[in-house]
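For reference, the chain that follows is the form predicted on its own, supplied as structure tokens.
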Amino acid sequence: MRVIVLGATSAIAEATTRLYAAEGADLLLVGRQAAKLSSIATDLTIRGAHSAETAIHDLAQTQGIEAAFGDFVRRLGGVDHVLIAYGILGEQADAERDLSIVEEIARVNFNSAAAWSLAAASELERQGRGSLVVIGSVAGDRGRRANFVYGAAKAGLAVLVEGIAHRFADHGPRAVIVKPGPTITPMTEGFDRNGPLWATASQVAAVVRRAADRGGPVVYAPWFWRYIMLTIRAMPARIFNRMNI
């Protein structure tokens, strides 16, 4: 199993490559923080990758993409799963105020993923086989006052791997959208993370990990999540108006 984690050093990230280690995967894991990267392939390797090398690649910009992940297929020697697993939250209220927050959080959540998602479906179409997960969020499923510029990039990027399934369809490869609910990783450091809604890393990568062999092309982590979104989604506006979520 040869695996390409773009994000790797995201909590969710990390514990589904532990997974893969468990596996004796070869893993290439991308992102921007040298030391950390380092660092966790050196304890995958100890959790039994058969291999585990890193690349550091600013994954927000989106020059030379497919050049950059045609070099990355090369480095594994193939690639059999690609993870897309980055992001950032970003603040609300800052991005009511200032656009340049809005083109942020847009850039990195939804334009660069976006093209990252393409370069590997071609890639994995070509081969005819593979599975491309990407991590989305219950936040696209609904705008809501709280988060609604976030939601609105995760929104789109599930419909572009929605897209991408259905480019899929009866050629082999396969992709998918997971929608986690609310994660305790860092992204969520100074939320209120008590309740039995908040799931762990570990809780969230074991979905992950299983989207990648069957299921999809949606899939919820917790799955209990896709019956709270359909109902918030089937909710009328004017009771949902009223609902400080």
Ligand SMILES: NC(=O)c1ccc[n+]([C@@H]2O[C@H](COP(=O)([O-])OP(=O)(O)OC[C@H]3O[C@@H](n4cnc5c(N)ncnc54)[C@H](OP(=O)(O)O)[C@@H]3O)[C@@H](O)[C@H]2O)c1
The other form holds:
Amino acid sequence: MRVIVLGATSAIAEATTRLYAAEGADLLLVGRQAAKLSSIATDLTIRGAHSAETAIHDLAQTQGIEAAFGDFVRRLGGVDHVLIAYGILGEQADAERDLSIVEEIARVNFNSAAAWSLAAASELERQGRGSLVVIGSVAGDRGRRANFVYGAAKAGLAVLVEGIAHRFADHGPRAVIVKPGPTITPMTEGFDRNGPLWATASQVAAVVRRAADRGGPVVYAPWFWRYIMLTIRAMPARIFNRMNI
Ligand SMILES: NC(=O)c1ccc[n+]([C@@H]2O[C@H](COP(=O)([O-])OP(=O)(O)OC[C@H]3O[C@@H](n4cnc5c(N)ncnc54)[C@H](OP(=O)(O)O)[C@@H]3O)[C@@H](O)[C@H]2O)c1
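In place of the form predicted on its own, output the structure of the form predicted together with the named molecule.
Below, the chain from earlier opens the complete complex, with every other chain and molecule after it.
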């Protein structure tokens, strides 16, 4: 099992790579923090990874993505699973006042993630097999005042990945968008994280790992978010707009 992880320092990605490590996978961990990546790689090797290499890359940088992705694949000698996990939440209130923040949220969560997804899709199509798993968010299912800029970027990404899954239909490779609900990771530090709807990174990781093998093209993490979002999407605007969610 050869796995490329884009955004390997993310808490959800790290929990997922621990599952791959336990399977003896060969991992290529990509991110922008050399020291953190190398300590994760050492830990994953201790946990059973056959190999854990690192590549330093600012993933929001869209120039040269095709070539960079080709290099990652060559380093592993092929690829079975690709996980795209990086992202930023951004400050909604600031984004509403400053278009450059909207652009940054879109550049990280949509533009670059779309470019990496398409590069991965071409490679998997060339191979005729393999899985692309991309982390979206339930925030992309309906615009809410608290985070609709981030939600809009994740909505775009979800449609893109669903489109790739459609393009792959009957070809061999798979593409899945995993939509986590609120998860206890550095991204949500400072939030009130009590309550039954909060998941841990390990709970979400188990869903992400499974999604690479089966299911999709849209998978919720944990599973019950499918039904929550079904209800939220079906709610008439006159009711939804009065709710403080
Ligand atoms: N936590 C939640 O409640 C939640 C809910 C739904 C969806 N998600 C999604 O889940 C994914 C993983 O997030 P998380 O919760 O695990 O949060 P996290 O631990 O804060 O991880 C986010 C990661 O994205 C990386 N990143 C951001 N911009 C980057 C760039 N330009 N180049 C390389 N890496 C970059 C960060 O790297 P640095 O360490 O270098 O900053 C960090 O490792 C994200 O796509 C997020 O949108 C999270």
